[in-house]
Amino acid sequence: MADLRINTIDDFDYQGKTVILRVDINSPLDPSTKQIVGENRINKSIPTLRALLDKGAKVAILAHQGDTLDYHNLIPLAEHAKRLSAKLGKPIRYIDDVAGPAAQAAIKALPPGEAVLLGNVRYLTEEVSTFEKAVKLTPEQMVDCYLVRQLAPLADYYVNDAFAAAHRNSPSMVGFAEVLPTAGGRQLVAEVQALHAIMENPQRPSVFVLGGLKISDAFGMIRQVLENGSADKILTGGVTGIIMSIAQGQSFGKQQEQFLKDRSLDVFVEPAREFMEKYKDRFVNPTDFAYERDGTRVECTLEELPVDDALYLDIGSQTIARYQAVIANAGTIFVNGPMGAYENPLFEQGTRAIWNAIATSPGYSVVGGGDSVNAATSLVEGAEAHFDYICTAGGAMVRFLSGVELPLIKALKKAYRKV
């Protein structure tokens, strides 16, 4: 990736040595069993480990599962390597330590083609994510942290593939680039390829589309491709079909206007409205919403609102059928956001409308954010054959769109060609 100044995996001979490999395996759980119920960034790791493996390295991984704000998620790593143990279709080791005394043990043991998983990296107090916000450490001072003070010393590389925590400034995914000699994985490269295509050389017309609940998002996204000329065109959804409806005057009714001020998204009407004055041939909103009445979905349009006692909770038959006809003519697409509560089948007809218009289009398709993701193989069969790439990402990806350097990518570009 020259255009990036980063190094990759193929420029360092791997054989016999030891390397510090940090993937983002950090999967959804079953509440009740906490078992794992969605392997895609699992899957997506396989290559890197693959290659390094076949290289002759001997790896140590480090992942995390979980997070402060998530803490019913934060558990052991077992269960991951078994699943990447039967992918790999070789045993990964578990040590249930991160960096102490047993971890070090397992490290050193390791021959060569071999790999160990440690232990989740978020049991250490310096991983966590509330931790980052208050100490707020940079890359230089991360070298004398627990993690990278006790487990560099035993390694020749270090291998970056965890683009999806990207936006972390954390010892796992920054501190060892000051000390080792790091290059990004497969999965990392794949992924800032398929971004950087879709911000920088898109195939015209290009086409965004953006829903969803978690606005923030998609309203710093909207900004940053607007100005560069990403977006040719924005189709929104989901409440940002919503909040660029109510900039352009529109009344929903007492409940939804409501639920949007008990969430303080009401505060984004009015940077809508700049961009509807601004970039109003751009905008693509929807003409019709579907709400629940009696058990039974009920659509209506612009002109047949307000519905007072409504949540607006899909996008009606009328805006599909737009969408459609748009998405069909694209030259590349990126959907972030579904564009309604997909997961409740009185609503789901939207996204999983667009979704699959997005699967059969012939333009460069790429899926990014939890949601979204989970509702292509939800919605979309065999979607990962229909999609041209699927994100791992979430926050970092819209970071990354949103045109904020991200932390790891700043420390593979410092630690460029460093041997």
Ligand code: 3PG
The other form holds:
Amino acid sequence: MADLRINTIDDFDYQGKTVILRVDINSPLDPSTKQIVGENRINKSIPTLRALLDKGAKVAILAHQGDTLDYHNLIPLAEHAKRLSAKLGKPIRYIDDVAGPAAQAAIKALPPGEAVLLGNVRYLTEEVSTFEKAVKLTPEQMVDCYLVRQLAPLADYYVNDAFAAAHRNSPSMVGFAEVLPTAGGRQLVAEVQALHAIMENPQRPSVFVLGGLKISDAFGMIRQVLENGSADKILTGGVTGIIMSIAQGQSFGKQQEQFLKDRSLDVFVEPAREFMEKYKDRFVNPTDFAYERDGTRVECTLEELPVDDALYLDIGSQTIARYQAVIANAGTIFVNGPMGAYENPLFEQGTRAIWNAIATSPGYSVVGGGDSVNAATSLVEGAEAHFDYICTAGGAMVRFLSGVELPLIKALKKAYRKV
Ligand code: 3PG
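For comparison with the form predicted alone, please write out the form predicted in complex with the named molecule.
And the full complex, kicking off with our chain again.
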């Protein structure tokens, strides 16, 4: 793809060739049964896999299933293989070995047009994030890692379709590109293009709806999209909206303030004040909030705050109406982070109303981040058809929109120059 300066899967001939395909099918799991409960990433990995198989490739699939802690990353991918097989309409075998003798034998035995899913790459120490952070290998050094040494000699091409893991500097993500002709998969190209569209060339007015509890993510993106001019308006919600109001001198009472302190979120008040001083006209912040009293939802305006010693867990009806009006006239809308604690029926109103407003707006709409995608699929009927793009990525997308150069994109660009 010339404008992204990376190779795509259409740039090579795969008939009878062996391809190592890295996908991100790291999926939300039920905490007790460990069954997959969300298939967005599995669905989106199908087009590349199908295309490679249709082109006669023998495909060895690498993937991870993670958790917040490295030692929880040891979940086998058998269920992932079953779901891939069902969606593809042909069996994908699973081998619970990443790169040892069993994995190698399975790859060598592949006929053209068939695929095998190898064990969770994070069985290997060199693939986990503590290794990445402590040892800090360069992609060039990763050529000597176990995974690349064992598998690269068996393959003709490397394809990466794992944009959601693009921020990980690990052998499965960036090592193979050093030694094999390399391309980006369909899902990766689509997601990078969707994010490029909102950053580089958005239809105006361009509106960013940023909420949730992950303020450092929201603030990284806010800084970048304000400085580079991508955002005409930023609508804030969730704790991000509360911090913006505190920065303007609003008090929310002891309980809310303690909540922020306990999570070290009060450190964002000062940067919020700086944003407001420099870019006041571009922010649209909540003017009312909802909290719980005796099991019911109660709303109050900024002027009435703090009414009870409460946690404010949603935006109020006045804010919803103001945001709906901005969204209806937007040329581009990017949304990341819910408006409130939408998992609780008392506080889903804000997120439901805003997500549906985005879904029905004529503007080009992109939803990003795990929570926001879950909110889209649970609160918007037929979400897939209503949003222009639903991202697979969380951390990678936030970094991309914060202006960080992602290791995977760097590796794909380097590989493009080589061919
Ligand atoms: C993600 O869910 O963001 C990607 O799959 C990367 O997973 P990780 O954060 O566990 O590395």
